[in-house]
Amino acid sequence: MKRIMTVDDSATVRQMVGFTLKDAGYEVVEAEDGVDALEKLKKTPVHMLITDLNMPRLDGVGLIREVRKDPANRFIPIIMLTTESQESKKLEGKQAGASGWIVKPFKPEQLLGVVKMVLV
């Protein structure tokens, strides 16, 4: 079963990703921004990791850097979940490593969609 980790800090988007996720029968870690995130990563490998782009501690974007670091999980999908649908924001997150870019409110299917696609 592949494992996903899910970050964001409102509880109910994780929520909703997790029910998602769970649904179609993949296994969720859920973590409430990057530094919690990072501490769950060193202790549970994961396939695939969906973070928020703005949240306390460590943002989305300074996750993924830290992430891409660990030769263990430079090649794993990261898809950034956010409300940010700006270019620039885009760019930043891509140039980090982010594999994709879902823009909140998402509607199930087209999460499933997304990850169905990255995580091969």
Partner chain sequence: MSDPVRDAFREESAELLLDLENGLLELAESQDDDEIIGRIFRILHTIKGSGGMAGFEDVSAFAHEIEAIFEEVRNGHLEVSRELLNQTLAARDLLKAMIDDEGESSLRQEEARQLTEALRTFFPQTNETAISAEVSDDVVESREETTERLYRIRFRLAPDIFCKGVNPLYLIRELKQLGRCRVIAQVDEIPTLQEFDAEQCYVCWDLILLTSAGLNAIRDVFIFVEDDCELQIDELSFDDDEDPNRLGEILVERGDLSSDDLQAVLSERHKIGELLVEKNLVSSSSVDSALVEQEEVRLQQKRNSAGTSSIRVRSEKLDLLVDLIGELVTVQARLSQNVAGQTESELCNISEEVERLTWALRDQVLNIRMLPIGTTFSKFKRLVHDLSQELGKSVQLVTDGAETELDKTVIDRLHDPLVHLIRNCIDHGLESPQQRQTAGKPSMGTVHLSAIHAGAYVIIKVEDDGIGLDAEALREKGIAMGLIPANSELGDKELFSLILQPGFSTAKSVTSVSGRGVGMDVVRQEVESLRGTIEIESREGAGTCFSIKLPLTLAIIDGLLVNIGGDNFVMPLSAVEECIELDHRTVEKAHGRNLVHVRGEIVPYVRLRDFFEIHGPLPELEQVVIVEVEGERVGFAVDYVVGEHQTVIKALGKLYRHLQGISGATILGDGTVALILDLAGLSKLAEREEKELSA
The other form holds:
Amino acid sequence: MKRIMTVDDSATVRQMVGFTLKDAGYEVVEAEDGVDALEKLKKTPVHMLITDLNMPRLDGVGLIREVRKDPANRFIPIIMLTTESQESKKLEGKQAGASGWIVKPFKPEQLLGVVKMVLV
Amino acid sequence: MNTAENQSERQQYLTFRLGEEIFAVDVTQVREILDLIPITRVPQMPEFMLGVINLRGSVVPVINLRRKFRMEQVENTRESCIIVLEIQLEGEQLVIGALADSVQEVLELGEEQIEPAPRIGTRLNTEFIRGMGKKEDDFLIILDIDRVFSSDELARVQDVGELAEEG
Amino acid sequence: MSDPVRDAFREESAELLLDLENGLLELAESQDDDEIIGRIFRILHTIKGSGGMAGFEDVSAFAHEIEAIFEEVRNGHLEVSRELLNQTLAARDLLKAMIDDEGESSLRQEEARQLTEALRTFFPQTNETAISAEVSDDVVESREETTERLYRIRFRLAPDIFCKGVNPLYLIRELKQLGRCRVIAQVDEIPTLQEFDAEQCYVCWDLILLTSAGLNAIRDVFIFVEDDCELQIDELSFDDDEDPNRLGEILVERGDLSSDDLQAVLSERHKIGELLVEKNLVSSSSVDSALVEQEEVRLQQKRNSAGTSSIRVRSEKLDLLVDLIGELVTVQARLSQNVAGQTESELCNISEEVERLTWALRDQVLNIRMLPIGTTFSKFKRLVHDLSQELGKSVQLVTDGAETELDKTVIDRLHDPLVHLIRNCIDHGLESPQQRQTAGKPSMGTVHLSAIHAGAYVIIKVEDDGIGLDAEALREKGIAMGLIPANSELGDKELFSLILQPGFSTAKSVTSVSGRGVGMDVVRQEVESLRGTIEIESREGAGTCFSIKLPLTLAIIDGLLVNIGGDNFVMPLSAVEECIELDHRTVEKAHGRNLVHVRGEIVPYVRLRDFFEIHGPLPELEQVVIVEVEGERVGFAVDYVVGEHQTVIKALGKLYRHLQGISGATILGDGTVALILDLAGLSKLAEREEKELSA
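Given the form predicted on its own, state the structure of the form predicted together with its partner chain.
Whole complex next, starting from this chain.
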């Protein structure tokens, strides 16, 4: 079973992403922000990362940079959750090594579509 | 006008000869008259079923009327011919040939010239006879040709066929 | 009033609905086959889209409901269950009724509403709102994209693309989901091992994609990588009248080769691809890739033209054509026969030419009537599905040889007998799942339907893996019914064939499915009227197999013309093995019994002269034609063999319907009629006669 980490400071978003992915048969690890995510990644390697951009402590772009530094995570897909107004952040994230993005708000099937697309 | 009305009641008949007797069939049931051509015998069939002929690509059965009417058998002559008839059998139209000694003529008979079939005095099964016509001194036996091949008659054909099968 | 758009949709949807039905039935067998689910989804999507376009709003809306369910299935949210399949099949039938405009529309609406509700209960709860909100824009979207287009897609990802968590495979996989896709990897830039950096992407890809999804859908696939990717998408034309581009032109168009270089090489007149590679102008994978493109374009052109050049013809017209060909063959035979005595060579030449043309024409016309039997097979899938529901048995239908071709008339007339046999297999042949498990069999029973060519025949088998036939029970029943004598020593095969007798049935209970013992004799009659035979093999506990052997065509056969006492007969040449001479000493030696030695084997023979009571002069030397009838060798003694004959089969007609041993008639070159022998029937008749004589 593929394991996916979802990082977001909003419990509602985490839950919605979590439910959708679990329903689709993925194992889900939840993290509240970039720091929490990095800690959990040390113990639990994942196949994919879905992260929010605006987060306390360590934001999404910072998290992506850190994750890519770890050789074990150099090639895992990373998806950003963005909003329409975050065009510049999106570019930043891409340069940091994000694989793709999903624009909020999104429907469960859109999320799954993207996950299925990048998680080969 | 008068004559036209009279004619509408008159019917045309084709007359043909078997031995001494003259028979007539409704001309509307006659498709054509063929000179005698080779007939292919079909085994295991009753004797009056002579066999089949090729009528422009169709296979048509030919019946020996002499046998059918239990008359004595004679050699075919140059005048022998096959009358191709359209008959109704169990609601289906069927084309068959009938072997005749010779074809006579087509004549018109009014209803008044036709009398019912006599109960006696003919060797034929009266069921086959629609009536008796008269022309000059000769009697004509007008055949109900559909009856000749009615299902009763055919049932008998089948019986014979089945007997033949059982050998 | 007929509307061409609506008509076109009706026609298109008829096929789609058939595919849908087949898809659903296949899905019943392999419930998680993504390929099938995808296909079902696409079919529903197309019906929804083109239905809306053609003005079938109700159809479109209802198709959307079913599609929504299968979207869930496709996304893995919903498992395929038997109930789901049954509801979907019912929905499919309703769609068909809506399109065919059958039944009262208010009733249909009510039915659609109920089915929609039933279907909605399958939705996983969380997604319900999202799906219903999606309805309207989805319909609009699908209206634009129905025609298939061919695209060439080249993409080269940035070398460091792996470091962004992008796997090129997912791009290719996404593209493959859009339609038919050929992928060619260009590997020329992969360096030697010393210089190779495993974290770099060296490969670029060419794809030839046939899709109805449209350019935007293709671009969407690359949305995450568009900044890190050289992407080129071109639509390729495959118009009928346009020759596909030559290899060189494709390479120039793609920018792999300059047109000057191409001209220079072309002037040398060799195989262009090899030359270009040899001269290091392009890499060999570029050439391979261009060749794939050429191939795909050609294929699409072919498919296109196949679609436009076929026409529908009423089958009566074909029947008439066959009749005319039959007459032509007959007339041609007469011509040949008449010319045979002539010395004028010009006439002989013409006659030979006419003969050649006639035969070619005959083969073509008969060929037109040949259809693959598969269309009939697919109808049976539904039958099996419905019956297994009705009878509470779990049954799968396996078919083989769907491509086997057979005369259209034969296929049409074969439908009912096959339905009967399949019903029989499921109702009487297959046990209940519990019984099967107790017997150590898989609980799902199998009905195997197959068709195979064997010479001038097609053999169609209906086989089950059920309880098989009980030969002893059949024997007892046969004796009780007076069909066989009490002391008869019949083999299993003969006992099995008792079930083909009228009124013979061993089923203990009567079900709505198989009726009451009527029918199997009708199957036999129908098969025999097609000049076929039916054979039964069975092993108790292991299953039963019905084999139907049918001639390929009903109209014209190759025959062997023989003569007995001046009468001509035709034997179907396909059954004839050889001819041997029979002199009178052999007959005497055999002490009156009709047996001949054929290379060490003793073969019984029927003397047709006696059998048909044909008189006429007996020849010095008779001939025995050895034929194979139902797996056994039998001889038929005739006066002499005339030769081969193109036999146009004519019916003998109603007056001869009870005739046995003769299957029809044909017209010979001289205009006379010859009878066609039914060899199987004759040998049975003769056998019966001999038994009665010896009894």
